[in-house]
Every structure is written in C-alpha cells, then in structure tokens.
Amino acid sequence: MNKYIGIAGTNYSKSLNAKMLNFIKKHFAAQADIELLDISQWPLFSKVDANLVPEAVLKASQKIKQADGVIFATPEYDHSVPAVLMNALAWLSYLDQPFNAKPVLITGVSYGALGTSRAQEHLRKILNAPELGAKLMESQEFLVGRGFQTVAENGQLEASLLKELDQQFSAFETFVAAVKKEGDQ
C-alpha cells in the first residue's frame, strides 16, 4: 500500500479543498495511506539559518521525503495558488528538496465554472522549478467547478466527479509505480 501526503493549499477553516482532501483520504483508505499536513499556521517565509527553520516545516519535509507521493488540493485565488501554499512551498524548497522526483497529483475545487485550472497550471510550474523538482503526470488534472453545487458538506463529490476522481487516482497509482520502477533502475 502506497503512502501519500495530502496538502490542502488553504488556511480557510471551511475550505471545500480541505473537505475534498479529507474525503479523498477516506474514499481511498483501502488503497492508500494518506496523511494530511496542515500548512495553515506556518510562519511567513524568510531566509534563516538552518537551525531556525520551523519544526513543523522540518517534520513536513521528512514526511514528504518518506512518502510515495503527494496530493495537493488547491483553491484558486486571482488565477493563482493561495499565498499560504506559496509560503509552504518556499519553506519546503529553502534548505531541503523533499519534492525532488516525488510523484504529485494536483486537484482543486473552486466556486467558478472553470474549477482551479489556472491555479493548477501555476502550481505545476512552481513544482517543476529546479528547487522543487517534482514528478508531474502529464495532462492529468482533476478540476471541480461550482464547488458549492458539486461538493457536499462532508467533501463527498457528485457521482460523475467521483467516477473521474477514481480514474485520476488509478492513473496516479500507475504513475507512482512507474516512478518507483524508474528509480530502481
């Protein structure tokens, strides 16, 4: 069973993205162990000595390194990722590179019709930076638009979206296996 880290790119306590990520954790519990990291209380990034990096950042970095992959659920704010997610990525790329060659699945819920398409594209570019170096599945997006209509209070998705999520997760598991095999060579 693969172990994944889930990161909701938000600090909003009623976030649909956090709810969806919790749902993903429960829905795929028989297939994968998904641990959710809370980045909402991390301090603002600033360059500090290595011994002054926040403990939460160091622990998160170790968990990401040990995981088989990472699942992001990001909202879209002004056609980009939220500041709290940018902050977390800045901390995680500062002294360490836990995302280096790490398979990543990007998801997201928004209130608009386009889902989080622009935020996901932006996140892809960020994760592709040399300081992060994540492994991204080509042409794989899980976009949920009109979140208030398509995501229930408990994070449950409507049937058509759930089918799409199942397909995306299956593709991600295949991708993770291929990355592992590539690393063994």
Ligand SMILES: Cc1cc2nc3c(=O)[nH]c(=O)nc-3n(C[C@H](O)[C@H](O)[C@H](O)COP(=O)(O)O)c2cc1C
Contents of the next structure:
Amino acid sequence: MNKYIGIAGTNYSKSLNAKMLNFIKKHFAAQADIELLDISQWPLFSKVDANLVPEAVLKASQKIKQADGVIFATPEYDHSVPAVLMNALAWLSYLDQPFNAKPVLITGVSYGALGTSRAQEHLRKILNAPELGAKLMESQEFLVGRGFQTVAENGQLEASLLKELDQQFSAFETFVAAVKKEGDQ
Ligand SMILES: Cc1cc2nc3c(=O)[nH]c(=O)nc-3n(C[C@H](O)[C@H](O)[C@H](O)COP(=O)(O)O)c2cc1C
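May I ask for the structure of the form predicted in complex with the named molecule now, the form predicted on its own having been displayed?
Let us now look at the entire complex, which starts with that chain.
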C-alpha cells in the first residue's frame, strides 16, 4: 500500500478543501495510507540559519521524503494559491527539498465555477521550481467548482465528481508506480 501526504493549502477552519481532503483520506483508505499535514500554524517564512528552521517544517519534510507522493487540495485566493500554502512551500524548498522527484496530485475546491483552475496552474508552476522539483502528471486536473453545492458537509462529492476522483486517483497510482520504476533503473 502506498503512503501519501495530504496537504490542504488553508488555515480556514471551515475550509471545503480541508473537508474534501479528509474525505479523500477516508474514501481511499483501503488502497492507500494518506496522512494529513497541518501547515496552518507554520511561522512566516524567513531566511533563517539551518538550526532555526521550525521543528514542524523539519518533521513535515521528513514525512514527505519518506512518502510515495503528495496530494494537495488548494483553495484559490486572488487567482493563485493562498499565502499559507506558498509559505509552507517556501519553507519546504529552503534547505531540505523533499519534493524533489516526488509525484504530486493536485485537487482544489472553489465557490465559483472554475474550481481553482487558476490556483492549480500556479501551483504546478511553483512545484516546478528547481528547489521543489516535484513530478507532475501531464494534463492532470481535478477541479471542483460550486463547492457549496458539490461538496457535502462531510466532504463527500456529488456522484459525477466522485467518479472523476476515482479515475484521477487510479491514474495517480499508475503514475507513482511509473516514477518508482524510473527511479529503480
Ligand atoms: C482573499 C480571497 C480571495 C479569493 N479569491 C478567489 C479567486 O480568485 N477565485 C475563486 O474561485 N475564489 C476565490 N475566493 C473564494 C474562496 O475562498 C475560494 O473559492 C476557495 O477555493 C474556497 O475554498 P475553502 O473553502 O477551502 O477556503 C477568494 C476568497 C478570499 C478570502
């Protein structure tokens, strides 16, 4: 069974993205072990000496390094990712670089119709930075628009989205296996 780290790019207590990520963890529990990482309380990034990097960042970095992949659920703020997610990625890219060659699945819920498409496009670019260097599936998109209607209180998605999520997850598992095989060669 693969182990994944789930990161909701939010510090909002009622976040639909956090709910959806929780749901993803439960929904795929028989196929994968998904551990959720809380980035909401990390201090604002600054270029400190290595011995002053926060403990939470070091722990998260270790967990990401050991995981088979990372699943993001990002809200969209002003056509980009929330500052709390950018902050976490700055910390994680600073010294340790645990995302290097790590397979990543990107998801996101918005209130509007576009389902965080612009935030996800930015996130792909950010994750392509040399200090992050994640492995992104070509043309992978899981966009959840009109979140108040399509995401239930427990994070469960409406049927057509759930089917799409199952397909995306299965494609991601295949991608993770291919990346592993590449690494073994
Ligand atoms: C500062 C701010 C900016 C926002 N900008 C956008 C935006 O550009 N596009 C969008 O679809 N929703 C925007 N929203 C609305 C929602 O926060 C957004 O749809 C989000 O993805 C909802 O996810 P959440 O429930 O996990 O916070 C914005 C909200 C805030 C507070």
